[in-house]
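Only one chain comes next, encoded as structure tokens, the form predicted alone.
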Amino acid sequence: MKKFLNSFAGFLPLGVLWLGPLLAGLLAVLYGAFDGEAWLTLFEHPQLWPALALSIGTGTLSLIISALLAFWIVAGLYGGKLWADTSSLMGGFLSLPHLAFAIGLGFLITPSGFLARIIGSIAGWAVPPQWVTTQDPYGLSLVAVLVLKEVPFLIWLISALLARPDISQTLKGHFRVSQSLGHGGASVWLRVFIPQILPRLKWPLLIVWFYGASVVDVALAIGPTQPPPLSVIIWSDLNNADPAFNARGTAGALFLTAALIALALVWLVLKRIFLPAIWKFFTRGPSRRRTPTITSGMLLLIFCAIYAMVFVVLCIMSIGTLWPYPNLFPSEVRWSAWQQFVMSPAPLLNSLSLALASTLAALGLAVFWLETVPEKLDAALLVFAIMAIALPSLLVADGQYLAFLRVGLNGTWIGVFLAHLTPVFAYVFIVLKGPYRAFDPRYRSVSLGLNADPMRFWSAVKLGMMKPALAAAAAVGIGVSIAQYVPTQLIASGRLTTLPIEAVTLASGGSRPLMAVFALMLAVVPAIAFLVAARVGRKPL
């Protein structure tokens, strides 16, 4: 009796604070299956085919050449002298929010950006060159963004995999068998290595995919138009005006949440019955060709310098008031546009007040349940908390609108924290899961032998150790709420602003200065707090 009150005590704020908001958006947007209506204008919708053949292209594009690119890079890397400083890079890289770097990668790559005017002035190039280099008709320069940002997130993963003991000693000793039967390093990795790794890595690999076929900042910002992706069509109607078009909006986000898992589903079935024939007909003799070195490591040196061009570029732009073309550096330098932001501080508040508010209560959620549950009711736990990280935002966050609308809280700054806290506690708690049911429970047996509550041994011993975790899941945290888009769009309803809603209304036409100091400040916010993390873990309680 007493381990289910200690249960229920530690299901009951999770519940209402977070798996209430989510599954009542999910039945509110359920709801909106029966509008027969907008189920019809949703398919008379003139570009509806060919924006989800886009959405389904880019996602499925970006998310193979991602992986990849990732198992090329670790493989050429894993164990060499780069390997331990290319993990901690992946970590800054993904400080960096998709929409922030957009915006920076679109000032690099427009056909006026600071790449054209480097080649222009070794061509002679008096005009910009003609070349379509964002939204162009085949979502590429979408591809793009999504590759360079998801890239060191699957790294970043890989890493985390083969960093744990087990698995790190299993594939040593896979290595030097399959050394003995003539394989070299690469055919290692891609016969031993990738089949093992890869099915651990289902759950990220579907996120990346649902994510870059339903992304809506990022497709704004740098996306194709005519037509746009899915997502941005849904977008527009869902932040129309007229009520019917809001229920074809919602009949979309269905509608495209419903495509990708049946494409999903067959990707099972299908890979059940062709894959291992065909990797079987790839991997076939044994091969000594060795590990990628030198171009996984030029691999991360392109990115890393891509990475600081986006960065520099962002800095010029955000005080180069009037930068011609050809020339390489603006011709006037002025700080207006940060004036501007200092003077009208309210996005970067908002969105600092959301970010820390969300991830304390993530936090605080996270460490209640991991302390009065037991582990056995994780497995439920992770169920919701990856539906709250794999479905379409487009989806969680209009039915937490249908949802909100009842019960007045749209328009409201709790309602925008409800709606930050259902991505922000599901990444919280899949980061802080692993340490801490892993802690040594040997620790709380002598705390007992010496009197000490639990109170006092949570304060004084867990929290030291723990730290490093919730350091690292406080930064995810922070990261993941700074980034939202989408649900604070829809649940502020025009009466909150933040940093994203900012940046994608200057993406769309204004102040290319302000547009960039926006875009950095995106940026700032959570290397800042990434930043911090590491420094705390590191110190000494």
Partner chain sequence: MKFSRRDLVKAAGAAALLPLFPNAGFAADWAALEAQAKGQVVYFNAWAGSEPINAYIAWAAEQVKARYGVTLEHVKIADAAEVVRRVRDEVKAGKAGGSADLVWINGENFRAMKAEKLLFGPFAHELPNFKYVDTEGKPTTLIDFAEATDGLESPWGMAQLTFFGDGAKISAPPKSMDELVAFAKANPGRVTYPAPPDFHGTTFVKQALYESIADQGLLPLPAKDDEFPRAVAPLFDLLDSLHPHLWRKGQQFPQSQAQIKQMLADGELLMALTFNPNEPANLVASGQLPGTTVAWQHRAGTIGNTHFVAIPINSKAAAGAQVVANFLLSPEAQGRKADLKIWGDPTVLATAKLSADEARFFATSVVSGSVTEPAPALPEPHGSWVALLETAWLESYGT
The other form holds:
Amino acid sequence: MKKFLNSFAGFLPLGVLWLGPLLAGLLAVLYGAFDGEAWLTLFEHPQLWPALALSIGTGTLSLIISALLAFWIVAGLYGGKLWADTSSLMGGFLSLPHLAFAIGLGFLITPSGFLARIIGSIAGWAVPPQWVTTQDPYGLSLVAVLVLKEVPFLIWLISALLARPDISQTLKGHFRVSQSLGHGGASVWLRVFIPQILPRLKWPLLIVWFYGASVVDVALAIGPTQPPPLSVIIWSDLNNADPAFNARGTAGALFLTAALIALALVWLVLKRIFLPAIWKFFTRGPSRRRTPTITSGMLLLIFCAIYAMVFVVLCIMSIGTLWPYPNLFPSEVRWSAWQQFVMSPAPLLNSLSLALASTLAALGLAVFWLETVPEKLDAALLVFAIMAIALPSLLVADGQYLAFLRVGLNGTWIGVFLAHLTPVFAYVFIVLKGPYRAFDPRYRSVSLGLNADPMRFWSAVKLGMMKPALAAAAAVGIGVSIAQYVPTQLIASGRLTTLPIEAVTLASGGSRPLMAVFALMLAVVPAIAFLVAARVGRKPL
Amino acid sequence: MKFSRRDLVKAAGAAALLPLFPNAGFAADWAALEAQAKGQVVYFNAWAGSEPINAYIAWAAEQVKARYGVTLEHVKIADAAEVVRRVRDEVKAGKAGGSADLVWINGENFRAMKAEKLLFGPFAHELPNFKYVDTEGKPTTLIDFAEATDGLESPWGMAQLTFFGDGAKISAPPKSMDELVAFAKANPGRVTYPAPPDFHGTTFVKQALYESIADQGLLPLPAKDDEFPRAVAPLFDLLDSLHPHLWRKGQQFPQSQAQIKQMLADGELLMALTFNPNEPANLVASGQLPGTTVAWQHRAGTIGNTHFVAIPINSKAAAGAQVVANFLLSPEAQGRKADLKIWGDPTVLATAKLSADEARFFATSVVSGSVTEPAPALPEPHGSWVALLETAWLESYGT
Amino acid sequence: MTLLLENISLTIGDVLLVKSFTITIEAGEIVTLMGPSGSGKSSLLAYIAGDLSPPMYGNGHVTLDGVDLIYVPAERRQVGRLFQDDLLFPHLTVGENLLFGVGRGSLKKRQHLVTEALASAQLDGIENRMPDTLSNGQKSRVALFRALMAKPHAMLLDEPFSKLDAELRHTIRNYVFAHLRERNIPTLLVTHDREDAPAGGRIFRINSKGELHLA
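Target state, the form predicted together with its partner chain; input state, the form predicted alone:
Once more the chain from above appears, this time first in line as the rest of the complex follows.
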């Protein structure tokens, strides 16, 4: 009984702050979807099927390309001189929110953008070319943004896996054995390493897949318009004044989610069918092909170059008031956008307060769970955590909007905080779980043997040793919270404005310098968090 | 501002609907109201995509604070529909103190709030400064699309579809849809409009409907499903002939007017469109467009309307909101708003009837980028046309 | 200093794992306990230290210097422990590790204790280094001194030499035993390697029935 109470204590804060709001949201969206009229109008929408195809197409394409490039780069660089830098670099790239990146990349590749100006100034183009770059009908620019953002995410995850002593030991052994059996590096990766790593990445890959197929803010900034991805149609329905449209939006969010889950199930079936062919490939015999070190290095260089250019372009954009084509630099430079940003700091302050509060709460909840609940229950919590991340935020946030309506939480800071906590806790828990559960309990015995009471052991030893993991989890939490657009917009109901809200509003309505300022600030806050975390992680104090 | 999508217009006899508003006993009531307003916080929910608008509202906030002790908080929103939805939800949930006290609104959003009794009032005609409003010359100050305002919203500014571009690159601006088709043919890929249901896109299609329909007399009447295809056939012929010459060959459309504006500034497009006739001159003044910019309207007239401020029924600060609405109608506030260097939103007042002292707030000099030959404002077609038009457009060009 | 283990037994759930036994370990004596893995050796140490966790339960009295430890919390028992791994706290320097179990005192005095300990361990000048920069031999010695500096009245060693290579193992073993004897600390050593037992010391074995015999 005491044991039960103990566990229950672990559930209580989590149930109130996290699991409750998450489940309430999911129930509310299901309840809200009991509206035949909404489904009828949804299926009558002339753009429904092409938009769905576009959503699934961009999501799937970005997943495949991201995974290929990530493994290509890792295979070429793992164990080499550049490897340590690569993995920490990817952590840095990771901190840049998708939206900020999309805004910067948009201005890089648009027909009157930075690249066109560079080429145009050499080729002597008087007017911008008629490239079909951003908002291309097939969503390729959207795919490009997703790939450029997801590859660092995947590499970061793979490098975290490879950094685990147990895994790196095993793989090292497998490498030697495979080599002695006549396999070159490329063959070892394809036939031995990737098959072992992929299953461990199944949830992140699913998250990347669903995210790409349901993203709203990036699609608004750079995605195609006729038809737009289904997420954009749902989004405009949810924000419509007419409740009938809202209901159609709810139905649409559920429809998109169902389609994605169905697709994932289809993939499971397909995998079965493909398995014999895959086995045949694994056992085809040795190939002496070596790992692609040079192309991997070049890919890495291209990534760095694009990220650097996006950053530079955003900086110039933020001060360039009049910047007509084909000038490489603005003909008029003003700091007015920065001034304006400083004069009205509410979006930054709101973003910061939400990020810090949700991250601290998430850390507290996660540590409390990990300290009080037996490890065997982690798996159950993990299912909900993955749901909170992988399910389209359109669905979860719309559900939470509908649920919060009943308790008057919409438009309040607490409501937005809870909506942020939903994904933030999920990420923080996932990041923290591994290191925390891997903690060697004998440290506790040693501490007790050294006359340290349990409280001292916990504060001086355990938290001290967990500091890098806690710092990394905090950085991830802050990054996740800062980037939240959909839930903030819905739950804040205009009462609270944050960095991404302003950035999207500006992207739809005007001032390019101000938009660039917000994109930069969106990037800076998580970047600082990651730098601090990396410092704490490197040199424990 | 994202206005509304489903617009209603009963153009005829707008002035005749002017209600009889009381003039007596007014000052005393108003003084009491001002006293009540003191110390209130007014949450003004207004679209905030543009620096000049935000700066103007910030100025207004300073003024009402100093003069009436009312704190005006600008709640920046992307779409007025958000507010409608929020107020509805709050009222439904029985929330007494609502989150919005003043809303920038018109058209469909107003019609929805009026129909659902979500608005405070009538109050507009009791505002002391309402007497300056040009209800005769600008009948849309009383008829919001097709809906009588009934004093539930107070006029704030005027809008009319206007085109603009660089005079150095355009010798003869196209002043009708037919001329626009010829212009696009001569300059392939350099003209476009936002895709409906974007507000500007829908307005452009309505404008094309006006200029192509055989019988303009149908437009103020509800659209009939069976007659609709025949009525819009010339419209789609017109768009069919226009689209192949548009940006991206009419396969893709920009998402917003703002994007088109940016593409004009970048030289990707030759012309842009706006619903604010003063916007081009304003962009010149703020250095975002060159001084050679010209603005024009179609000879036979373009679609126009008025935008308003309204007070939600569950406002916590209705007195303060009325004080703000009244201030926004003052010659000083209206003159400043119309100033191209500030915002450049056309006034709803009858400037000709103002005394010299009141008129001094209005700038008189002509600046580059302003409309040189104003055309008549055409009333919006009956709201029932819009949904049909948007669906038909999406079916023809949206996939 | 004497460690008295009186009628000690060990159960896992309802199953008796180690049957009741009694041993007295005199000051400076090092008693060795051997047995197959899973026989409950390490759990016995945990019980003595007051650190046994379910589903294992212990019974019997542990008396140190005449004090019954059963109701004394683990951190007040003054029973030091060494494990297979050095378990130095990776986020603390060598000096901070050494001082972890030392009671409060002036900075100067504490500093002096560290210098003295490192000198006697022949590890001068490493106090500001992080544990992961040390060699295995250095780590073992720091771990020992960390335990000794907490002034334990008894020591429990859980296969502390098993991960060291043969040469180092021999050196460290003698080194640890010498220091424990020098301080008159009663010590219980658990190992599965007879080599690790000090020459001439008493050796107990747990057989498959859970009975303890003097070997």
